[in-house]
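Encoded as structure tokens, the following chain is the form predicted alone, with no partner shown.
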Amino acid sequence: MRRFFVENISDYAILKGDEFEHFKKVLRGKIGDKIICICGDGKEYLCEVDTIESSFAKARVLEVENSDKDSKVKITVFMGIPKGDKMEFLIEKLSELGVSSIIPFESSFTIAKPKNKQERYRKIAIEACKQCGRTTPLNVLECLSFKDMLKLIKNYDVVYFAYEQADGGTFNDAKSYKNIAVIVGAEGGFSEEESKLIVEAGAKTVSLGKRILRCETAPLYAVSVINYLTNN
């Protein structure tokens, strides 16, 4: 059954904007169609469309179920800004892996510069949310400076720093935490001084294996390991 993301749901769900255009023009939706609506509250709403106007459709709620697709462990990925369209790839794949938020940041060796693409990122996150069955889209925050990123480390139960020079370090204690963050660098990695500052701020260095992973591979690896250990 087709899934749609709406801003809020009461007795009815209202399809507007891109969701309405997809329903009407792409799917050729009609009155009487049954759809699943989500709004980020952990529930799935079985609805039946009973009104179609020129700019919106209204669907009456028939049943409400709690979803078991959302992650029980909150995972945030701090990601050094990658080049090209890698951020879009990561939004899609980390959505599928249940990540709560991606927070991009600048560091000494990041090559790409921040871009004002929040609206596009939100659309990608919503589409990935609908595709993989979760009810709350991944949140992509505005890009931070390295200094501001360090200030946020204290907000998590544990922060894992994926560092290619790490001498050991694992995710084995992840099952003890419910609010986890992972720090991954962009293509250029981190300077020695930045690595020192991350550790001093309270992050734990971890190794991602003997081979050097691409910046878009590293967070997928780290989150997959955390999900396995936490049964997330």
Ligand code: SAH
Second form
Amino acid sequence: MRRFFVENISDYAILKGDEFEHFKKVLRGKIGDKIICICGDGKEYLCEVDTIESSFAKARVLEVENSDKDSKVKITVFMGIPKGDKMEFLIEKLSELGVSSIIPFESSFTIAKPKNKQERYRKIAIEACKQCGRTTPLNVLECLSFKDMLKLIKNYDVVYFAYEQADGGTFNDAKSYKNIAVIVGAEGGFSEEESKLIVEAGAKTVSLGKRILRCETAPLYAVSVINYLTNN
Ligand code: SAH
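For comparison with the form predicted alone, provide the form predicted in complex with ligand SAH.
Now the complete complex, all chains and molecules, led by this one.
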């Protein structure tokens, strides 16, 4: 059944904007159609469309179900701003893998500049959310400076720092934690000084193997391993 993301749901869900256009123009939706609506509250609402106007449609809630598709372990990925469209790729893929938030950051070797693309990122996250069945879209936060990123490390149960020069650190203790962060560098990685500061701030270095992964491969690898170890 088709899924739609709406702002909030009470007895009714209202499809507006892009979701309405998609329902009406692309899917040629009609009164009486059954759809699933989500609004980011961990529930799935089975609804029946009973009103279609020129700019919105109204769907009456028939049934509410708690979803089992959202992650039980909260995973945040701190990501050095990658070049080009790689952030968009990561939003889609990390959504599928159940990541809660991506926090981009600048460091001395990041080449790409922070992009003012929050609206586009939100759209990609909502599309990915609908496609993969989660009920809450991944959140992409504003870009942080390296210093501000370091300050956030203490907010997590554990922070894994993916460092290609790590001497064999693993994710083996991941199953003990519920609020996990991963730090991955951009194309240029980290300076030695930065890597020291990350460890001093309390992160745990981990290796992702002997080969050097691209910055868009590394978080997918890290999160997949965490998901496996935590049955997430
Ligand atoms: N500075 C490096 C590579 C950067 S790869 C160079 O140019 O040689 C981008 C990021 O992916 C790294 O900062 C790191 O966070 C992660 N990464 C890539 N391969 C890794 C590995 N084998 N182990 C741990 N982290 C890795």
